[in-house]
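To begin, one chain is listed below as structure tokens, in the form predicted alone.
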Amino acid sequence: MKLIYNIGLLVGIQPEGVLRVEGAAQGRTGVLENAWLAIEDGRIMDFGPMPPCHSDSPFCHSERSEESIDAQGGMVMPGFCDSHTHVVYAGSRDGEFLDKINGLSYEEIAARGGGILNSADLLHRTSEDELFAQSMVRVKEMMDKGTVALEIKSGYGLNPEGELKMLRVIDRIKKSIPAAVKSTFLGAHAIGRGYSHEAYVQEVIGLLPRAAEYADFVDVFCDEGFFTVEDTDRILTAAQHLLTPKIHANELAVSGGVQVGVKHQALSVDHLERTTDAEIEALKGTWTMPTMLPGSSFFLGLPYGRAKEFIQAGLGIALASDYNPGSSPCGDMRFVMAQGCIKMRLTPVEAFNAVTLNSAYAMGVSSDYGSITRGKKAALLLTTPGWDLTKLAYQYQTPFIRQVIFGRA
């Protein structure tokens, strides 16, 4: 058994069987001051509030493991939660940088063969070797800042030879790394080169079970100018019984991917930059998580998500990063937390949940990640003393990790 003692607060607990949380209930988290938390076999077996030293208190120095840790007045908690993340891709897309900042927008740089296209072309260049060794330097950074769980979608091959190089690379970096990976075919990103757009929508039908080897979800860019509500119905309706759906929607155009996704049970429709109320109401009773990605609105200068809104109808809210080349290349989820609350005016405590559980929840990987929560991984962040998630938020940029616990046993 290895102890953490001396927590100077203990946050994001949940009691077991609270896989996301909705509404009001995204306003709260448990929260335990001078505590203790016990680790075995990588998984959190009990916590409490320190108690007095005495011979037979495993909280004496004679009793802990070389292991354990004096966490020093420090915060402990769950660690982030990624679940939307483009992270595997090759080489960079600065030049388009310099596009936006000269007033091109992102459906004017797709029409001039940039965005996903260009990320596809440098991929076809890239061997899979070289793929690996760059997204892991990205998947390395993206742990440092204390993400312990991730999903990386494919979409950067447009063909099937590109889309399961992709896959191969995503399978590579779940088994090299200590953070849990979930894998998503994205096929559907765009209209691959050479193809017309029915033969690509079929291009990815067929691709599926073969995608399905390798990937844990099925995604679906339907938006304006991209795929349409009909091209998504028909890709998850070839895809039941192989891939759990998860939807890319309305980050262009309010586009009815949020009410196709919700028809095929997708566990999230993911960016929502533009929603009506008719979205809320369609997701209103269902199991579906709408997860916000305010990276993309920062950086496309987008319209942000209406988070508080969604809360205030019933709902829970997921964030995620969206790490890409093109409109979202940062994967600090201590920064999405940050704008979750300067942006879209969430509380601390919404926006942590939003991070953690929820976010857990809309990668299915919920049961073990996202709250600290008796029989859950260990999968923890401790920081140094004087933190907490007011401060975590507001402080964005000043260094608060002292270590990142994976839970592995």
The other form holds:
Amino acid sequence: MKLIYNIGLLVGIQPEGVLRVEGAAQGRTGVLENAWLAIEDGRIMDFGPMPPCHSDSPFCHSERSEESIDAQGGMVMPGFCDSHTHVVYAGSRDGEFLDKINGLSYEEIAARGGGILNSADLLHRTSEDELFAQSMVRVKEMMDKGTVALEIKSGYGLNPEGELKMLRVIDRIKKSIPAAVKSTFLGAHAIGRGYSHEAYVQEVIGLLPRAAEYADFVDVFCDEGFFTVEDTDRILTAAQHLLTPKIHANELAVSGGVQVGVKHQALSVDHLERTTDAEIEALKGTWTMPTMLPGSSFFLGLPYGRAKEFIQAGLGIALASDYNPGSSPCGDMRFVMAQGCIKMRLTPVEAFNAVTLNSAYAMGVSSDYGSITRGKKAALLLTTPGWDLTKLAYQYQTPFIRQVIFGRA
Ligand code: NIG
Ligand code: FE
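One more: the block was the form predicted alone; return the form predicted together with N-(iminomethyl)-L-glutamic acid (NIG).
Below is the entire complex, every chain and molecule, led by the chain shown above.
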């Protein structure tokens, strides 16, 4: 057994069986001041308030078991969960960064052969080992910043060979790191070079059974200039019984992506920079988690999602990084949380639940990750002394992590 003691603030406590929080509950979380937490076989065994010191208490001896950690009054919280990333990619798109600075939009850069197709060209020229090595640098950076569970998408292969190469690399990452990894087949990210629109949709549909050997989810970029609602409907119909959907929707236009995602019981619909009340209504009473990506609003200068209104309508929301070379070259979930507060007017607790429990839900891992709950993985972040959730978002660039624990037995 490993004991963490002298915890100044234990935050993110949820009862067993709570897999997501919605509406007013998104603004609440359990906290315990001056606490201990016991870990066995990588899971949270128990936690409670520090007992008063007396001579035979294990909490009061200076020589506790070697495994024990003195939290020295720091905060302990569940590690960040990042349910939407494209962290496997080759090279960089920093050339396009200059185009962007000079005033070209995301769509204009894509129309010139930049964007996703540029990443696909780079990926085809990069060996599988090199792609793994480059991607692992970013994944390690994310883990150092407190991410304990992440989803990674394909979508820069854009032909069978390239997409399967990406899915194998994601699988290799899954087997190489202590953080949990979920894999998503995003063949329908852009039309691959050399294909007509229709031929490419058919290629994606044909690839689904092989993709399902590696992937947990299927995604479609259902947005203006990429894939239509009809394409999405066809792909998701073909994916039934193979892969659960998670959809890119409503980033560039009010695309209908939310409604087609809900129709196919998508686990999440993501982006949502442009939504009307119809999207909020469509999501009510469903198991689909609306997921917003403030990092891409920041980087591309898009509107921020209407997170507050979603919550006021009784929905839950998740926040994720969207770490990718074109719209969000950053996987820092603490910054995502801070943007939730600063730009989307979420309370620190609402934003915290969005980057932990609800984001875990949005990739199907919230029975094991995302809260302090007996029996869940002890996938935890230990901070230096003096932190609470408000300060974490407010003083958003000050280093705060003392240790990340991944909950491996
Ligand atoms: O989620 N919007 C579509 N896909 C990614 C961006 C991919 C890229 O530009 O490389 C996103 O923002
Ligand atoms: Fe994305």
